[in-house]
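Just one chain follows, in the form predicted on its own, and it is written as structure tokens.
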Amino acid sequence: MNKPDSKNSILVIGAGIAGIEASLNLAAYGIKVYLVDDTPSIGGIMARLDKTFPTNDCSICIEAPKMYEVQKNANIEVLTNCEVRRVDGAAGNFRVRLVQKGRFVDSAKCKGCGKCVEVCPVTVPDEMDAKIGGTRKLIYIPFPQSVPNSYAIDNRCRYGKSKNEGACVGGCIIDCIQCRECPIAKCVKACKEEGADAVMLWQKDNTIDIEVKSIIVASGLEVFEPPTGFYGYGHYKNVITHLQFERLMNAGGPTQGDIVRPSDKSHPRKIAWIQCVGREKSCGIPYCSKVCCMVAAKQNIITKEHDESVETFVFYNNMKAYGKGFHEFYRRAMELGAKYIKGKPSDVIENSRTGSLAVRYEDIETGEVNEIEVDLLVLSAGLVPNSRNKKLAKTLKVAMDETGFFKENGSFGGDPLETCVKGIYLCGGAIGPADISESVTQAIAASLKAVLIK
């Protein structure tokens, strides 16, 4: 690979819409731009969304685009599959050492015919979906707009570790790098047969060397995963996060859209939320997420389009409406019929016969202590960092806070979205919970202040 000149180069960490939207900008100003992800396609969390708040428009149709706009522009080059290894020089000079693992498909060649999915003999639990029903083979495609739009190889798979559960990889003596003609692998075979040779068993990991002037870190957010048990979740099939009630709800998601309990496929009649599920001191998130109420109301709104005789409920402690057009999005979840009930659950039990499951809270307001019965359970679970933002940290020698974000240089109006470390910028869900706009707006402005570094 040809290094730039270092003074128009810019490497952007996390490929999600604030990672995105970065590197368009920067793309714009003439900078030539790495994008670097750490998984098969760029798009992150908003591209597994069905819909986003106020406005309820569809989340891949707005960024669907802007990823395809992002692998045409000739300013940006983007490595999936690849992270950060190492970090050397100083602001206008960083030395960037990168490894791209293999994701043992040819991406140029692969045609997307699915043809080696077909053949896959081993189906495994989708790592997004699988407590709603998901499931995936080991050659798979993130998901149906992904960037790059071409398949992988699970390397469970690659290295013989599901050979127990019926792979056709995995028993050779002689490892893939030292062969180039596989008569085992299915999907080599089906591959070939239509005429692409995509599918590269022996490809090996990456080195990539380059220089940047500055650096921009989007590493985006996680969602808190309850405690085994908090709540029945875990337990109990029907009781899911708003993540998973998210993908029930998505066409592109296990169900095609259908919302469905996960134990037997039945349409719930009566659906309830728990709010600030992660506050709690067992679970110890010592912050407010500030996108669950909206999230809630969205689901609830999106909820009684599908079927507005189904009964929703949200036991919230404090509204947080703090955006634009937020405040008028949750009255209308009402208007809609949702029932807003101040209080904290206390105890869910399942019925095991019918599935359904019994939510005794206190109602704050009233005192009282009440049950109703629900069909299915939604935990609104808090946003978390990225758990590979501490070994990011170590890399880019920059400071985190006590909660795992990455954090900027002074508080209160000091340095926003710098670093201790000049030249390095942050934006989105690496400071922090933020939406869609406000992680869109922080990318912008990290990206004028990356162009502007001397």
The other form holds:
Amino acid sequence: MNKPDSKNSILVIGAGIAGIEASLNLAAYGIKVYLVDDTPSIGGIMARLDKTFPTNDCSICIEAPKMYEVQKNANIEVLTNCEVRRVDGAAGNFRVRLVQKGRFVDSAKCKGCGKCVEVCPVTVPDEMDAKIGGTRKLIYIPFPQSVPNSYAIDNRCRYGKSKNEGACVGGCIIDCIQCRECPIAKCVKACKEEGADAVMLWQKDNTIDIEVKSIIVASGLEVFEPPTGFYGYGHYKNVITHLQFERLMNAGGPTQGDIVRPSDKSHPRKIAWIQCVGREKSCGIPYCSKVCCMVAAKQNIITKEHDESVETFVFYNNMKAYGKGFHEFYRRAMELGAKYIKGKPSDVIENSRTGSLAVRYEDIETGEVNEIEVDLLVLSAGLVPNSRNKKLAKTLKVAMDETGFFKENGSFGGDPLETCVKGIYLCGGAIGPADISESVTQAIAASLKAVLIK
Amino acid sequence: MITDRFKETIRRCAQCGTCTAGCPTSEQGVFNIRRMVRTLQLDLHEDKEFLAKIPWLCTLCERCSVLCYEGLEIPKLVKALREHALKNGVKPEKAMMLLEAIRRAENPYTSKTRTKNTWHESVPGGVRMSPNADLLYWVGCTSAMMAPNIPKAAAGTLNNLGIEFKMLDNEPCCAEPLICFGLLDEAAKIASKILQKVRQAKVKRIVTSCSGCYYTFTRTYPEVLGVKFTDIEILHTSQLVGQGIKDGSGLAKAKKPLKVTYHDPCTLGRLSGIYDDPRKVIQAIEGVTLVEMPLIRELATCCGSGGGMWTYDYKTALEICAAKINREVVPLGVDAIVTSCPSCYLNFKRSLAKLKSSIKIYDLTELGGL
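Now that we've seen the form predicted on its own, could you pull up the form predicted in complex with its partner chain?
And the full complex, kicking off with our chain again.
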């Protein structure tokens, strides 16, 4: 890697839609960008969603071209599976140590033929789609539009931890690192036969030292995982989160877009959403996550468009339709027949014979306590900070707020997007719950601030 | 002013209705806890009709506090409203009957004090008591007078396990009903008297088979009335037995295989946090299989007998219980329900009889002797 001028380089941490947008913007200013993500592909949550609100555009169709643009852009260096280990120096000259973990597949050589996946003997639950039946092999591609579009090998396989589950690797006297070829691994053999020879289980962690003038943190969000047993989540198979429902709707998801119940793969005739899950004192989210009301409206519209005879119910208490076109979007869901019920349910009991769920609630408008039986229950769980924020905050020496997001300097009109460290900026879900358009706007603003550092 | 004392609770209520949906009484269509708070939000609670009816329909099961978004402690507000009603000349007839009974005969069942101690006279072979024991078995009014099978079984279990105990000659009421009705001054006087009696008995531990008495002694006395049993450990029978269990030793085997479910009494479970000991006892008895209801532990639903409901509206109490049985117990296909509170026991017993159900109800202490 030839060392570019630190005065003209910027590091972007997190390659979701905010990090991607910031990188493209920086590259357009002629800046050398290091775009770092600790997962095997760029894209973030947006790449896994089905549609965006309030326009119902295909999510990956908007993001994928941006991802390819990032990959092609000569000014942007994409570093996946990569962590920020140490940051020294100050605005204008940060010295950063990055550690790129082994992917065990050479992205440059990989042709994406998929022969390695065919021969891999071990199937494991997918990180994102496990609850709705999603699986992958130990050698896998995170999703079809991944960038870099090459396979990656699960750490568990590489370090021999899956031998008992039937993995071909593991139990050798010497570690993979000492080999330059592997006579055991089926993926290595298959790849050689295809003439690519891209699989290299012996790949080492790679330490990269760079110098940049400023840093943009776009570490993003996670969807809150309701505690086991909460509204039956974790106990009852047909209680899922809105992200899992989104994956069910998605043609790129484990069911190829077929909305089916996890318990028996049947098509649900009645679906209910419960809003504000996670806001309860026992769950501990003290803020409104902003997007869930529109996510539920979107999922209702899409469900109705798939099959208008499916009955849908949304239990809400506080409708937040605050953005441009949001209220119309919510109205559209109602026009299509989604039944909005004001009232937060108390209990969910599964009918063990049918797998359907009895949801108990008070209809606030009448004061009556009712129960409805639905086939599938979706919990609109809130958005929480990225679980790796704490570690990152320590590395960057920037402050966090009490909820675990990064703290803006004098928020509410003070110094938006700025942290307590000069030269380190924030955008998107790193600051707090944000939808896609908000994240993009912030990314553009943050990139301009980062460029202006001398 | 109630609205000042509970300003935060009243202000923070978002009127989402979770409490009402999960409330045992609202199911019967006679009570809406969300509307009760709304009435306070609108400052309309001085209405005599409201005060005479609404606050008395709560079973004080505290399920709403667990379900509430904000964790608001609504039952405290209910108790305060009851106190407020009584102080303002609103005196519901049935509540007053109960209070009179406690004042006159030191028990809530309008009998004479004397009759409370007769249950052990009918035990064949008698109950073995040790005058020098440092353990006091506190029977409780409901067990002694309404469900004598419970103290009989409890005393029998203690005898079988070789645990020495004694009892008070004239055991008074623990005053829990008075506390439920917000009459704290009167309750505090009784509490001090009980403390004195227990001290005179020179015991180090009190064990009770009544969940209500247990909760009253461990939480209400110190936290609400400021009366503390210093140096005296208070235990529920399920704890004493559960913590002493080693592979079910000392516990009788069930005579025939029995499939049971366990009902968490509000006062022992949600209010005291004792969920595991009773289950441990059940699982230690050979031949007994435990099947759980869908809503258990802190989310367990109330049987309907608590908080004075039994006195105030007996019919509703039974209806709440019947609804629970039909919704949560019947689908399990169990032979029996086990609980560890005499009020729950009686309410289930009467509801099951009314439903003409073949399901049995047992107190935890009885289970070993079946």
